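Presented as structure tokens, the chain that follows is alone, the form predicted alone.
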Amino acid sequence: MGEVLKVSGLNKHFALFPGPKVLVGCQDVHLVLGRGEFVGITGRSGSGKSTILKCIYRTYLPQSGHIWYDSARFGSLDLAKASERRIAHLRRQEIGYVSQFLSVLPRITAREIVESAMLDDGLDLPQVRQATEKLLAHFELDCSLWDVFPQTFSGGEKLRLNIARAMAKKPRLLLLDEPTASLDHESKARVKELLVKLKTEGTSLLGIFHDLEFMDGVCDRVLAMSAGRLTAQNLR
């Protein structure tokens, strides 16, 4: 199968002002991804998941270790070290990430969300609005909000439009951070049915989540983690 992504002896704290306090995020955790593989993180809130999600998708910077991870444009790379321009290249083409918060331009729409993440590929616009139009559709969100500005959407409507946008990019690599945490049964069901598909087509995915019921039939993987470290390598 091969490794998309290899962690090890990662570390990161806070630093809490006033004073000389420190705030553990996550403590020497090692983690393997395989090609195609599709891992969960299950656990308490506060005990560090989130934090390994954004040291990999480079949004927090590490104390110390290594993010190894495969590469389709630059080879084996430590994610911890890059340089913010390659970086900023595989979150266009390569890493996607979806968090339970949508974080857009102010004055950009649901579709143009959508289809600007497809433009980044070299798709010709035709094809771009049309599956841009079938993705949407496929999340439910009535056609008549798809020309709206997502902030006056609810939080299952942003989570829903967050999910698509990372989605239609086929990320090599993709972080779901709670990504079912405002959405209903039908609305989880449907994007289950596009993160097995996007797995069968080989992307890798890496997810944190509550909802165990979620995880049956979809994650090869359960990982937990407890006081910043991942205290079982294998719950199923």
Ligand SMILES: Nc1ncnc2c1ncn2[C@@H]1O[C@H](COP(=O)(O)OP(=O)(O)O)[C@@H](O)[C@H]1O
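Rigid core (definition): largest C-alpha set, two forms, superposition within 1.5 Å. None of these values were measured; they are calculated from a predicted model. Positions refer to the first chain, counted from 1. First, how it differs from the form predicted in complex with the ligand.
Relative to the superposed core, Ser71 undergoes a Cα shift smaller than 2 Å between these two forms.
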The other form holds:
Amino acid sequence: MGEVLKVSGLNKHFALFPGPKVLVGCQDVHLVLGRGEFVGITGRSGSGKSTILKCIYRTYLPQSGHIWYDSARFGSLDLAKASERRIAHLRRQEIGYVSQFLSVLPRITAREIVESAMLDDGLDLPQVRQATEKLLAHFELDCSLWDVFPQTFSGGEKLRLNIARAMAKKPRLLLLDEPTASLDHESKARVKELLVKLKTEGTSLLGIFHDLEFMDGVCDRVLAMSAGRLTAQNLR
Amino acid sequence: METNEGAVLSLQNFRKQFGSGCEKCADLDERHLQRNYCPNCRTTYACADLSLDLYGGEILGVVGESGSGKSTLLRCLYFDEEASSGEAFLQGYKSGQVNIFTETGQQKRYIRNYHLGMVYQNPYMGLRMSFSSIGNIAEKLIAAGGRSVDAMTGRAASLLHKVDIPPYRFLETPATFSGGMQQRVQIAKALSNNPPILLLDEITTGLDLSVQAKVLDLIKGIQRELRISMLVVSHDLAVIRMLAERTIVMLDGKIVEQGLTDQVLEDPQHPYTQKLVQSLL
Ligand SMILES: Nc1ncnc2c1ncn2[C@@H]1O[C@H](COP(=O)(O)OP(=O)(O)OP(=O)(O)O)[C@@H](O)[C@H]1O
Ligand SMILES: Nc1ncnc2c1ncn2[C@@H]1O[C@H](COP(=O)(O)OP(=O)(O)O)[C@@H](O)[C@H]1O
Ligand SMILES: [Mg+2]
Ligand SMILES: [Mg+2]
Ligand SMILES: [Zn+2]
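Given the form predicted alone, corresponding form predicted in complex with the ligand:
Everything in the complex follows now, all chains and molecules, and the chain you saw is the first one.
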């Protein structure tokens, strides 16, 4: 099994403005994600989990370390140093990010959110219309919600839409930052099914979860973090 | 020089100064400048040697405090004012081989009419308030070579429809419209010649929130459907976050930081950006 992602010696700290105080985000992180693998990360709040994911997505610029990613388009490249243009391309085509919150334009409907994700991929409109409806139905978003602005959606509906948007691109790598926090049991089970389905379709996943029971059925490995460092390579 | 690969607009060492400059400030030596101003010769360096690339289909955000040179940048690109020095290349114009700043007045008008659209912060700058809404758009279409009245009227009507102006108001002058409607007529006008590049200056400033949302929504929709590249200037970081994939941060006529928008906002590297983000988010 080849590697999709290989993080080595990753350091990220934050210099707080103003003044000399420095906060540790993550320190000397090493991790490997095999192709088609699903790796979970767990740990206390503030331990640096999101920092790792955001460095990979390049929302944060790491101070040092390498994030080797095996891209379909560019081959192996270091996400810590790749150009903005390449990162922007990868975000459109290969790497998805699902956070707990859905940030959307106020007046864009659920349908348009998923459509625009696919239009980025260069599909034409009739194809996109059809694929969008299929995906929304698959995520059991009631069709009465398709043309509604998602501001008013429940937490679970927003999350499912969020994952639908990420899935629309069939990402090579999907980063999940606590997508199941605040979901009820039923919704969690649905998300779990969908993640398993994505995995079987070839997506590699790296996700932050608090819920060990949730990870039990889906994650190949679970890593633990504490005070900015990975402390255990496999909890399972 | 020429455009970088994939860039529809490539700007290199662009300078705009108000004043003649002197031997002390000519090389922008910071020791002789107070921010963007030389007290010795009273020259303001509104844009002090900027370089940037705008890529096909992308929205590039430009943020920075009042007076940092954002509007000057757009006005010079649209030839409302003359650049003092530097080069700009458009992929679609003479294959990106020619510095548009040194073209003739006639060529500049051509570039303006065929390659660029501009939406000003102040609708009075971009619209003729004594013309009807349709007339405003027809004016731009005529400048871009339109001849057939029927075709132009049809195109104007479909653009106004696109920006949600009700048909029964097409013949009214924009002077009677609300601020948000005026901005939408400006956007329709800027789109009328199918420009590959749109320049937008503070287009939501002064509009109330629900109207802002409508204008932002329109911009996003235009980018999604027409894949026009846009340079979006805004004070409002929330606007930039919603619209721009990449962002540049300006201070005293210079670019102090640029990056992917979420990175610039969540992990700013320059002290000025850190301050900006903290005070405005
Ligand atoms: N015609 C002019 N004559 C002299 N100075 C000028 C002129 N136009 C602009 N400036 C100066 O150039 C600098 C940049 O002005 P500009 O209008 O580009 O700022 P801006 O970033 O758009 O600000 P704002 O956010 O307030 O719109 C300022 O110091 C301004 O005073
Ligand atoms: N953008 C940021 N600016 C400053 N400090 C940050 C930023 N992001 C994270 N941190 C700090 O880094 C540490 C790790 O945070 P984070 O990775 O979000 O933790 P987790 O996701 O494990 O709860 C915390 O001390 C947090 O305050
Ligand atoms: Mg977190
Ligand atoms: Mg201005
Ligand atoms: Zn001087």
